[in-house]
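To begin, one chain is listed below as structure tokens, in the form predicted on its own.
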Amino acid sequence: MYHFFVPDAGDGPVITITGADANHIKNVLRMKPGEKIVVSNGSDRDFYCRIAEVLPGEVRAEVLPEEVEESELPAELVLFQGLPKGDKLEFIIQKAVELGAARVVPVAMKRSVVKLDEKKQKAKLPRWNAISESAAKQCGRSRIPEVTAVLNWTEALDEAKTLDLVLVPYENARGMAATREALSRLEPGMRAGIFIGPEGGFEASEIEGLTAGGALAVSLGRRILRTETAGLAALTLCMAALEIRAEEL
């Protein structure tokens, strides 16, 4: 079922779509009067909506009373990458925002081949929080997650500090052991952060400031991945323990 986000949605029984996705409804899915959509204001609600009337320029949604099933994870995933090189980080907002990731936060880490001004990043981040938003409605997401600006590395560890618990996948790390350990420590209600280094790796500093404020090293196998590979590995191991332990309850 198509999906599509209104910010002010619930306020009443009928829900006007504007804009691109008006168009989009109208001239590209040629959808009619009678068909049903998902539609969430962004932030904590979804309906079921029947559309009503196809007018130039908006589209008019009936509320429908059938609940929506909740398609968020149960805890909060924060993924600090590493800046990679070309449009790697595109593709890695549009994953990890399949996979649950409730923010992506771009890091400048010491082994980050790019480099982005203030302009550029004023560029890019539109476009990044626009991929946000198309891969959200693809994936059935009741939120749109945030893309940030760039942080540099003290910025993204004052962050950490907020987090109750965070992951580093680093290929050092004392095997599968410690991977399974702190997957446990993951439960419901919390907000997680997992760091990805860039192209190059971390620093050892990089990793000895993580570790000394409580982040965990963590193995995600033999194999060394690669920077656009290894968040996405490792938010699907919290997706599926977040998944399995919501269940369980």
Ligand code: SAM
The other form holds:
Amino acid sequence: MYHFFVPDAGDGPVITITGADANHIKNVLRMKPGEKIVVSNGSDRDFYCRIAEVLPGEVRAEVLPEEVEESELPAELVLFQGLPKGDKLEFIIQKAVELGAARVVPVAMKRSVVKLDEKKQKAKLPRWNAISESAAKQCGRSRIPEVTAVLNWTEALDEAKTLDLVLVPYENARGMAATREALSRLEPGMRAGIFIGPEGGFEASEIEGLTAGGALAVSLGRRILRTETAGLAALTLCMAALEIRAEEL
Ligand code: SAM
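Please move on to the form predicted in complex with this ligand, as the form predicted on its own is already shown.
Next comes the full complex, this chain leading.
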């Protein structure tokens, strides 16, 4: 079912969709009155709706009583992604959104080859967030995960300190005991972070800085994953642990 975001959705029995989404419904999807869609307010609520009117530049949808199945993970996962080369970050953002990440935080790490100055960042940030919005619509998220501006290492560490649990998949970590321990600590309602190094990996001092703050260095297995694979693998492990635990409750 098609999914749209209307920030003030839910204030009344009818939701009005305007702009690009209205155009998409009318001229691309050619939807007609009577068809059903899901409208989210982008933060915490979803509404089943039935299209009532399709007008030029505006679509009116009546809110239906049925509850929409929760599509968000029961915990907040923040991906701290070491700034990768090229446009890999766009791929990482799209997949992280599909896997349920709440936020994607690009981080300039010691071995990040790419250096993005203010100007370059200004140009990229709207595109990164547009990719997040498009992925959120496609996979039926209730919220649009934020992609933040690039943080430096100190800023990323400071943000990590506000989280309940931090995992750092580390290419030199050996054995799965720490991975199992970390996943067993992940509980619904938590705010958890995942730090992924860039192509060149982590400097030992970065790992020390994270683990000194309580982060758990974990292995993602005996193979060296590309940076664009590792975050998704870690998110998948966390997503599965959370969804399995949520069903057990
Ligand atoms: N330059 C490193 C090397 O050759 O050993 C590889 C770094 S890897 C391409 C990029 C990031 O993915 C790592 O810093 C780590 O965060 C994660 N990663 C890749 N493979 C991993 C594994 N088997 N276990 C844990 N983390 C891994």
